[in-house]
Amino acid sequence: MAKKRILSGMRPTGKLHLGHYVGALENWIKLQNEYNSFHLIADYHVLTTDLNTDEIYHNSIEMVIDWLASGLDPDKSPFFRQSQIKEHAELNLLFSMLITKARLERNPTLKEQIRDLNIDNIIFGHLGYPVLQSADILLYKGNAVPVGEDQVPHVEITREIARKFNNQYGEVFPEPEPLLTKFARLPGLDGDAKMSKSLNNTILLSDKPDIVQQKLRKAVTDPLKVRKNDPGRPEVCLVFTYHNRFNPGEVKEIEAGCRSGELGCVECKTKCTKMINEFLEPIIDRRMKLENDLSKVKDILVDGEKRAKDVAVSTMDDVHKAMKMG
């Protein structure tokens, strides 16, 4: 039985932190053994909230390394960049045809970046970007698409498009199904609800140990444990978060130190952070021997582009006989 397809995805602005690494790349990683996995560098994406492309095509190739140096293989799965494929742009003018103006306005993640980004006069391409995420899955015909549950409301839209276009011309596209992260977010160091590197509250992947030490050293923690004797509630603690994630074999150690007061907060930082470090090392490694060989990354770039052209293609093929436009 052959695989079915997936598209993940993920806007270029650079390296990639421990809550990309948990919220997406963890998973990406094990569904590629199990999917055939398409890996889009959303590069027309930053242009709904940024105009600067000065720093995207650095921004890819960071990205793309960290990709690799965390696990995900691009002979299973192609890396490209979406500007690259201009299908991504015919599929999404057709589909913008599909999908009412209000209908757009409904979507729940949209009035959230409105509101964290105080925008006051949104442009199109903004108000528009579900359609683009459509086209994105929907150009390489994925059956489902990697996600948390903040971002199912995009996946609803796509499926949503997939039927209207199926239903006016004929049957082209599968109705994507959300694939659910079980642990989608990891909080930053301030202790706001997720890692953002707008918020200046993350740890790097590419982070030395010197560098995660001195982060953590920061990290908020329970404010009523002031003292090392003070009995402390883990389950408000961001760092407690950490160890659950990179330090499974003592969590029920540190948790019972922590509310008897036994474990002070110093202590558990530097617990953590040895966890977070070791956990780190072999991705840094080879991070480094990518850097020093860009040209194999960008030739990972172009195979991985010309492989997911090939599939484009033959899907605007399919979208023009079934428009007869062909």
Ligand code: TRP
Given for the second form:
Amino acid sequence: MAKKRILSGMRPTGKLHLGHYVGALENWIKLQNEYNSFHLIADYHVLTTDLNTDEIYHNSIEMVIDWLASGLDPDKSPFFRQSQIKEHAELNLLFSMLITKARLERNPTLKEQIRDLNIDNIIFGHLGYPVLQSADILLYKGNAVPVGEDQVPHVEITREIARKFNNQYGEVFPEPEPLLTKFARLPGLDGDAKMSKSLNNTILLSDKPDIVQQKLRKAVTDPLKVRKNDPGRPEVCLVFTYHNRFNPGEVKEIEAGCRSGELGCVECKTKCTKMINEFLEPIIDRRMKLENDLSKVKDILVDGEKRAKDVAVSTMDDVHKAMKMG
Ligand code: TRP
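Show the form predicted in complex with the ligand, please, the one above being the form predicted alone.
Below: every chain and molecule of the assembly, starting with the one above.
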């Protein structure tokens, strides 16, 4: 039986951080062997919140470098920019006829953004964000989409659009399932629930050891553990979450030491820094090689865009036939 298809995507906002790795990339890397994967660079989606396009190409290349350095294999799965495959725009238009404005206004992810970004007058394209995302997924007939919690409503909208199309014009699209990531969220260095570029609380995959050390030194810990020998509460400490993920071998000991007060925050952070740096070392090595061979990185995109285009054209043939608009 043919392998199932996955469509995974990220907005190109520049260099990636540990939250991207833990929340998405790690899963993509695992899944690339089990599924036929497509890795989309959502450069149109960036426009919903930032109209300045000066850095979009540069940011896309930085993201591709991080993908490659982390272990995504472009021979297995094409990497491509949404903007280079016009079929995304066409399918977006057709799908925009299959969903109501009221349904899009009920999208909880959109409501959150409107609140967080203080938007008082939403643009048409932003309201339609999940419609374009549905086109991204269904253009490749994705059966599954690896996402974090916040994107699940968009996959639900994708399923509704697929169902509506199939009922109206005949069976063309699968109804994709969300594949949730286990460690969906890594807390930020300031204690926020989420590591995020806009909150400036990240450790980048490209951060050198001394930068990681500086960043962790300033990281927030349990506010009740003031002195070294005060007992601490690992469950409220973001550094402990990092140990959990990057230092599984020592995590029991660290938890006990923190609770008893034997282990101070400085020493705990030193251990954490060491493990994160060990984790990042091979990624940084590979990144440096790629930075010195940018033409190779660009060729990977050109090649991926060709391969993705073939699939997109073939799906649009099916769409045109089903709609009798061939
Ligand atoms: N909305 C996704 C995000 O912000 C990015 C994205 C765009 C995407 N198109 C997609 C994710 C298609 C999965 C599938 O993270």
